[in-house]
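Here's a solo chain for you in structure tokens, the form predicted on its own.
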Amino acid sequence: MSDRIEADYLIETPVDPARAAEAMAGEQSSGTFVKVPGETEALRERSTARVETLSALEDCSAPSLPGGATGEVYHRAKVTLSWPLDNIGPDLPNLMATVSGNLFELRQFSGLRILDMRLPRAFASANPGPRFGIAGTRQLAGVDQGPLIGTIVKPSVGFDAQQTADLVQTLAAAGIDFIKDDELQADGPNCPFDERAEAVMRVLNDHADKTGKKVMYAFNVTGEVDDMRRRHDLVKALGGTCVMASLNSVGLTGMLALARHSELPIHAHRNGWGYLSRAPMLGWDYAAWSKFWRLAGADHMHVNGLQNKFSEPDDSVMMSAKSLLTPMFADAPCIPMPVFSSGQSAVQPPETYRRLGSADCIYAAGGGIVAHPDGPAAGVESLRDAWDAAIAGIDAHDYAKSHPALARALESYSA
């Protein structure tokens, strides 16, 4: 493995792409717009970013983004830059500054997107990585095979602590494996975190005492670092098995602080992802962006879902999920559990399993469970049936002939 940091980019520029790539390399390492005192050949050799590859793509007649240089033709290309590890060391916040930094603002570019990264092994040693990942999550949830069938507390906000616990009791009785707070529910006056955690864990501990199965509940600890640590400690003391953080809200340093403290799986929510990714010629591909959070300690990461309620196409969803299951290093795979959600029901599992090639995931459905015409228990059963059929290679409609909960779900949720 190389001892250099590498990042791949999609660029669009009205100037010669080779010149634009050199400007990228200079801006993000030892160069600037003019030569400065002390910028010796030895220093450049030691510290300058290199343009490793440049592959021309198509041209277009109009810029994707406003501002900056203009021209009659805008050239697109794929570029790989590399940096010596000694520039920053295995430091995630400064890695973010290095591979992105001011690049999005350079006037040479009418489009720039970060596609992927390859990092020296030192990053795995220096950062927490997933402490539980797939195997640890399965052990805590008591699910040895197949997906964890999960759901989200809905309505997102509005319930108080006891109403939340009442819903959790219904879901636990229905046979659910995993429940999460909505990302909008953290520590509001109407549903304080401590009250909610205590009420929910009374229900889940009682359910575990009766059944031997402890439902995993991801409590949203998002907040300032000290608050997240305290909330984590309360969840652990109450017997909880998971905490959740909104990545774009707490940032890399907040996530690192939580992960270094945590003794529970961290459910990493990507809310806000659209503003980083939705413009095709701006922002991040998930494969690159998610590597920061994988290294920072995410045990579960959201990837949206097929036929979702958002704008993301199915191909993008599956590329994201597959990227999470791709090892980062041979001896430190750094693999979190993908979380499918957003408009999921018993309809999507066959295609999800076919395209992912794995059942190592959390499959979270809200309306797909609680809106099942025969109730939440039938909703959970329908999802298990759909996944069982998919894994066995049986057509869902054929399987539904002997599985009424699945039959009702397919009838209700198929467009």
Second form
2 protein chains.
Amino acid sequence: MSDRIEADYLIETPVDPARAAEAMAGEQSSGTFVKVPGETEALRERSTARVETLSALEDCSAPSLPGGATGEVYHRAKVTLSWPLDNIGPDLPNLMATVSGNLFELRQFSGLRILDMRLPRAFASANPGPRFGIAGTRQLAGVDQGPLIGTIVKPSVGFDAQQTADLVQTLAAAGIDFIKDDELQADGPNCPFDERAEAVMRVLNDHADKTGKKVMYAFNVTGEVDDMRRRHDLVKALGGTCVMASLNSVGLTGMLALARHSELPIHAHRNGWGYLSRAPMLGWDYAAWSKFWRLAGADHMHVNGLQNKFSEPDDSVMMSAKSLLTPMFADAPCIPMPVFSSGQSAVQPPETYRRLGSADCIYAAGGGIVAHPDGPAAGVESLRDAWDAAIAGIDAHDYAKSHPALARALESYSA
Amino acid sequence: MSDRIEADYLIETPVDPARAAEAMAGEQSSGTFVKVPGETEALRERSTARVETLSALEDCSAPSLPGGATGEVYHRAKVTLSWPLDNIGPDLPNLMATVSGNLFELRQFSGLRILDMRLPRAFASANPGPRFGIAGTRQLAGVDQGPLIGTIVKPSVGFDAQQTADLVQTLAAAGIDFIKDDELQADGPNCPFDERAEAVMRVLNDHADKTGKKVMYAFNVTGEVDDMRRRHDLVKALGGTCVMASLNSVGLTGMLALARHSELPIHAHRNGWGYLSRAPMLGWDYAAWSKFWRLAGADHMHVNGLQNKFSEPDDSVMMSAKSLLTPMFADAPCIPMPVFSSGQSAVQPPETYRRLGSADCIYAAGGGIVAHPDGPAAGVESLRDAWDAAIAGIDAHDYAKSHPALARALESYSA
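I've shown you the form predicted on its own. Could you give me the structure of the form predicted in complex with a further copy of the same chain?
Full assembly next; the chain just shown is listed first.
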């Protein structure tokens, strides 16, 4: 294992890519635009970033992004930079400034995207990582195999605490494994967190007493540090088994503060991901971005879903999900449970399972459950059927012949 | 003052913009893709987001971003949405999920950018805001009028604590008002925070004892919440007058935790801003984004500089700087001090002052100071001369006839 931090970038530049890569390394370490006193060879040796590899890709005739240097042709390349760990130590907020920082604004580039990172093992020791991950989540939810079948409280915002609990009652009775607050619902005056947590846990504790099954509910604790900790403690005291945070709302430091405090799995919501990723030659690939949150303590991470309602292509969804299941370190894999959601129904499980090669996920549907023509219980059943068939290698339509909930779902939800 | 949250967006869509705007409002409030039980008229009345205004802009023939719905033509428009404050209360992390959230991923859009926000006054009461701002910073730095002339420790990373202090000695002797750590330098093993703070403050306290002038040094405290607080306390105990944090590293919750604790001005660094802003039809305008940090407690905010070394055009730089000087609320303006930097020298002050209409700023130069042919003291002097001339309405070249430091700078740095 190297003691250097490595990051991979896709770049587009009108200048010689080798020179452009050197400018990246300079900007993000000991480079200066003007020579300054004290900048010695020993200093550079100790602290400078290095260009480890550079491989040319295609050229293009127009710049992807405006504002930079111009040329006749724009060269694309993949670049790997590395930094000595001792520039920052195994500190995630400062890693962010180091691998990202001002790079995206450099004039030399008409496109710059961070693709992936490889980090020294020290990062796993210094940061919480997922404390529960797949095994811990399965244990708390009482789901030994197959995906956790999940859903989201909808409407996103508008229910009061009792209305939320009433819906939860319906969903629990339908046999659901997992429910999450919407990311728009945290602790607003229309639905205060404490009231909601108490009303929901009353329902779920009753349900557990009767059935032996404790549905996992991800309470959205997003907010300031002390508020998140207090809300976590309430959830824990009420017998709840999961908290949720919006990553782009709380930031790395907020997530670390929550994770160091938390005794429950943290369901990490990526809302805002679009502004970080949707321009192909700017921003972040999920593999790089998610490693920050894996180390910071995310136990579940959203990856969208196949044939989703958003703009993300299926290949991108699967790359994200598979990246989460790839160990970061042999002895500290930091693997969170991928969360599939958005426009999901009994239609997508076969393809999802085939491409992921695993059923270690939370599989969440909204309309795919509550809009099932035979009601929410049939909706949940249809999703389990679809996954059971996929795992057993049986065609969904064949399986549907003896599984009416799946049959009705395939009729209703197929395009 | 409205009790609704308002946000303005630039959108691009192949569908009817009015329908697209309704989809935005639905996604970010009580909308559901499938009708669910309990979704009543009263609920919608209480919680739904509204489209307040929609004004058509030009059409274009190709989509700015891939992955969304396609059409023959893509309509651009400016849209204002509003939300009831009671959906979330005056909470900044949850405001982020509300005005941003999943919007950027919606299929309807081939472009979506948030331009600005207007908030209920309750946000100013509930959040720290800049505790020092312009007046408090001037008082601590002992600079009654004109900009604080500032600089950055360079090389960005690589100096140890004593080398940093030696450079600070040189800069203080040169008459500088303000120095900041580089954003790559926080608390790495090569230059531990505590050693650096102690070495630097020894120099600056000695300098203050001798000259009566306490140079303001922004120590980069970026890190986890408890580390930031501890580092802040050390700086304060050593007689320091400023701390710095990288906004995209600490996140909103981290910034709020620091600001609620801090007894010193917070110098807010925006590194990473490029990935949020550089695609013209995606992400954030600075006016919208900076309001989160103004409310969260940023006393100084970076805006780049005219003719900078990065890819940002001058008009964008000035729009950012002017937005910071525009009050958020009549009785709670939340105005941080704009920080100009990047490729600055005695050349740009006249145009900066003319366009900003104010000298309430930190004006930071690296090479513009240390690479002045007559040394750093002449570098600092040349910047003061340039600002003095601009404020007095005197042409810089005329002023240079009686101000040799400025004359030499204009010779050296003019393109």
